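For reference, the chain that follows is the form predicted alone, supplied as C-alpha cells.
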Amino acid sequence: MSERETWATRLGFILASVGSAVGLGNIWRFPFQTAENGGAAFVVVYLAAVVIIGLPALLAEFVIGRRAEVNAITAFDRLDRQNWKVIGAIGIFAGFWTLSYYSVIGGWVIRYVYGSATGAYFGSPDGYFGTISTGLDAVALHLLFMTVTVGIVAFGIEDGIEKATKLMVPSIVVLMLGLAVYAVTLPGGGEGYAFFLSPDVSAIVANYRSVVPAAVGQALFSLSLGFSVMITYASYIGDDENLGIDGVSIAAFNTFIGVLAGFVVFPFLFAQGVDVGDAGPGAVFVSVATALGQLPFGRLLGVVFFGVVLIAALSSAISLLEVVVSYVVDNYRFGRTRTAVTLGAVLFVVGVPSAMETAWLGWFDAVAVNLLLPIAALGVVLFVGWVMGGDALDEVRRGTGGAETLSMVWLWSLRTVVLVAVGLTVYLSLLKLSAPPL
C-alpha cells in the first residue's frame, strides 16, 4: 500500500468536513423534509437529534478512521476486529448508492442556474421541473456532474478536495447570509419565520412515528454519518488533533447552515403564498423556483440560490466518491485517477434510472436514510462503544491534555442513550420502507 495523503491544514480537514456534512442534505432535503413533518415541530425533533446522537456518533467515526489512518473497510482489520468490516462496507455502499442519484439532483441544480438567469422557469415552474428532471436532458446533466465531481476528487486530498472546500464552504455562508437578510425585507415572509420557528409539541407527540425517524434520517443524512465519509476524513488527520473541538465545530456549522436554509426558504414561499405542503424530492425546485418568479429581481437571487444549493451538492458529492476512492487507492494497484473516473462512470450508470423517472430517485433516497445509514451508524455506535472502549476512551483523549469526565460522559451515552435512539430509529425506518415502483 502506497504512501497515503493527508490534510495540508487543520482547517483543511474541518472546512471539507463541514462541506460534507452542508451539502444538499441541509439545503434541498432540510426544507421539504422540514414542509412534510409539521414545520418548527420537526426542527425540534431534528435539532435534538443533532445532539444527542450525531455528534455523539461523529466522534465514534472519527475514533475509527483516526486510530486506524485507513479506509472504512481496511480500518477494522487495522483495529483487530475483521469480524466487523461489514459496518464499513454499508457505509461505503451507503455513500455509493446516494451519490448515483444525488448526482441527478445535482444536474437538475445545474439547469435551474440556467434558468434562473435565463428566466425560464418562470412562466410555469410545475412544468419546468417536469421537463427538466427526467428523460435524456436529466441524464446528460448527471454526467457533467459526476464529471466534474470526479475531476475534483481525481486531484487528490490536498490539491483537490482541500483546496476545493476551502472555496466552497466560505461562498455558500456568505451567500446563504445575503439571502437571510434579502428575506427579512419580505413583505408577509413573517408568516415563514412562525412555521419554521414555533413548534407546536402536540404534533411531535401525535406523529413521533414519522417524525422522529425523518428527523435522525435527517440529522445522520446531514452529518454525513452512516456513510464512512467521516471515517475516511478522519484517517487522514494527525494525532494531536482534538477530535470533540473539531465534532463540535463542524456539527454546530452544519446545523447553522441548515437553519439558515430555512430562514431563506420558508419566508420566500410564504411571502409569496406558494403552498409548502407540496413536498417531495422536487418540492424545493417547484416551490422556489415560484416564489422566485415572483420577487423583484428574481433571475438575479434565482442565480445566487441554485448557485450555493450547486456549490453545497458538489462538496458533498465529491466526500461521498472519495470514500470509494480511498477505499480501492488503499488496497489495489490503482491510480488514484484511473479509481476516480472508473467509479465515476459506474456511478453514472447506476444513476441512470433515477434521471429517467423522479420515483426511482425517490425509492433510492428512502433506501439510504431509511435503511443504510441508520444500520451503518447503529453498527458504528456499538463497535465504538462496547468492542473499542477503553482505546476509543484512549484515542478521543488524545490531543485534549485529558478531558477524562467529559471522555467518559461521551462514551457511556454511545453505550446506552445513542445506542437506544439509534436502535430504535432503525426499527421505526423499517417500517416505512417500501418496494421498488417497478
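Just so it is clear, the model here is predicted, and its values are computed rather than measured. Positions refer to the first chain, counted from 1. What we label the rigid core is the largest C-alpha set whose atoms superpose within 1.5 Å from one form to the other. First, how it differs from the form predicted together with tryptophan.
Relative to the superposed rigid core, Phe129 undergoes a CA displacement of at least 2 Å between these two forms.
Residue displacement note: Phe334 has its CA displaced by at least 2 Å between these two forms (rigid core superposed). Comparing the forms between these two forms, the C-alpha position of Gly302 differs by 2 angstroms or more, with the core used for superposition.
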Given for the second form:
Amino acid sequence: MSERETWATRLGFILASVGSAVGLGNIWRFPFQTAENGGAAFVVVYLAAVVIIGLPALLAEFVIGRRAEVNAITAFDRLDRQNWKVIGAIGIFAGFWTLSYYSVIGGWVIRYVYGSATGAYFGSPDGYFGTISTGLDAVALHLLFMTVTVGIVAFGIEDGIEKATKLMVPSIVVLMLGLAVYAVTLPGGGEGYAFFLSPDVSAIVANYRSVVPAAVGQALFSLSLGFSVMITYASYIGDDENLGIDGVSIAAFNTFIGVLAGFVVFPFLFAQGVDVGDAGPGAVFVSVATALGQLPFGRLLGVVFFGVVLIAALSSAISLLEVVVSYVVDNYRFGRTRTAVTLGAVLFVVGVPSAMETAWLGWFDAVAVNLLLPIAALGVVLFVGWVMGGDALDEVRRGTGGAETLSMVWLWSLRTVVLVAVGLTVYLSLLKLSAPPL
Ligand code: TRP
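Can you give me the structure for the form predicted together with tryptophan, which would complement the form predicted alone we have just seen?
In what comes next, the whole complex appears, and the chain from above leads the way.
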C-alpha cells in the first residue's frame, strides 16, 4: 500500500481548517445570535464556550482523526469501536441538513454582490433585505449557489478553491477592519458598542436556559465541530505536529473574525436606528448595506465585500458537501459527479422551505445547531474521554515533547467539565426545541 497523503505544510492544514471554520457562521450567524440573545452577555458566554468546550472538543476531533488516519465513519472501525460509528453518521447527516439552508443564505450573498453593483439597496437597506430574502427570487439564488457548490465538488477544481481561500481570509480581515474603523466615526454608534461590549451578568443568570445552548451551539458551529470535518482533516496530519498549538491558533483566529463582525454590525444598526432585537438573520446584510450607502465608492466596496463573503461561504459549503460526497463515493461505488449532482438536487429541494419562509430557515438552523451538533459533540467527548482514554493521551502528546500536565488537564476536563457542559446543552436544547413552523 502506498503511504497515505498528509498536508504538505503545517500552515496548509491550519489554513484549510480556518477556511472551513470561517464562513457564514462568523459573519452572518454570530452577529444576529448576539442580537437575539442579549448582546454582550451572549458574547461572554460564547467566549467561555469556545475556550471551555470548543477547544477541548476540537482537540478531541483531531485526536480521533490523527489516530485513525481515515474518514470519520471508518475511523471508529479502525479504533475497534464499531458502535461509535453513529457519531460520524450524525455528523454527516448534520452536514447535509445544514447545507440545505446554508445555501439559501449563500444565495442572499450572491444577491448582495449584484445589488451592490447596481446600488439596489442604497435607498432602503432594511426594506431590501425583507424583499429579497424570501420567495421565488430567493429560491432561484439558492439554486444558483447550490449549483456552483456542486460544480466545484464534482469537478474538484481544488487549485481554484485553495488559492481563493488563501486570498479570502486576509481580505475578510482587511475589509472588516476597515469597516470597523469607519464605524467608530458614526454618530449614534456608541450604544452599539455598549450593547456588544458591556455584559449584564444578571441577564446571563436569568436567561441561562436560552443563552447557554445558543452560545455553545454557536461555538461548535463556527469551529465546524460535530460535522466530522475536523476528524477528516486531522487524518492527514503528520505525527510530529503539535495538535494543541494548531487547535489554539485555529480557534483564536476563527473567534477573532466573528468578534470583528460584531464591531461592524452593532454600531451601524444602532446608528441606523434599526431595532437590534428585530434585526434577525438580516442583521449583517442590513448594517453593512447601510454603511456602504454612506461611503464613497460604496458600490465598488460592496461588490468586493460581499464577493469575499461569498467566497468564504462557498469554501465552507464545499467542505460540507465534500464530507457527504466522499463518504458515499468511498462506500457505495457511485461516481463522484453523479453523487454530487444527486445530493445537490436533494439538498436544493430540502432547502426550498427555508428560501420561502424565514421561520423555516430558523427552524432548520435551530435543529442543526442546538440539537445535531451538541449530540455529535457529546459523542466525541464521551468517546475520546472515556473510551479512548490513555490512547487519546498518547496521541495528543505526540509532537509536543511531553506536555504531561496540560494533556492531563485536557483529558480530565473532557471527562468532567466538558462532558457536563455539553450534556447540559443537549438537555436544555431538547427542552427548547420547537415544532417545525408548519
Ligand atoms: N464553520 C462554518 C461557518 O462558520 C460552518 C460550518 C459548520 C462548516 N460546519 C461545517 C463548514 C463543516 C464546513 C464544514 O460558517
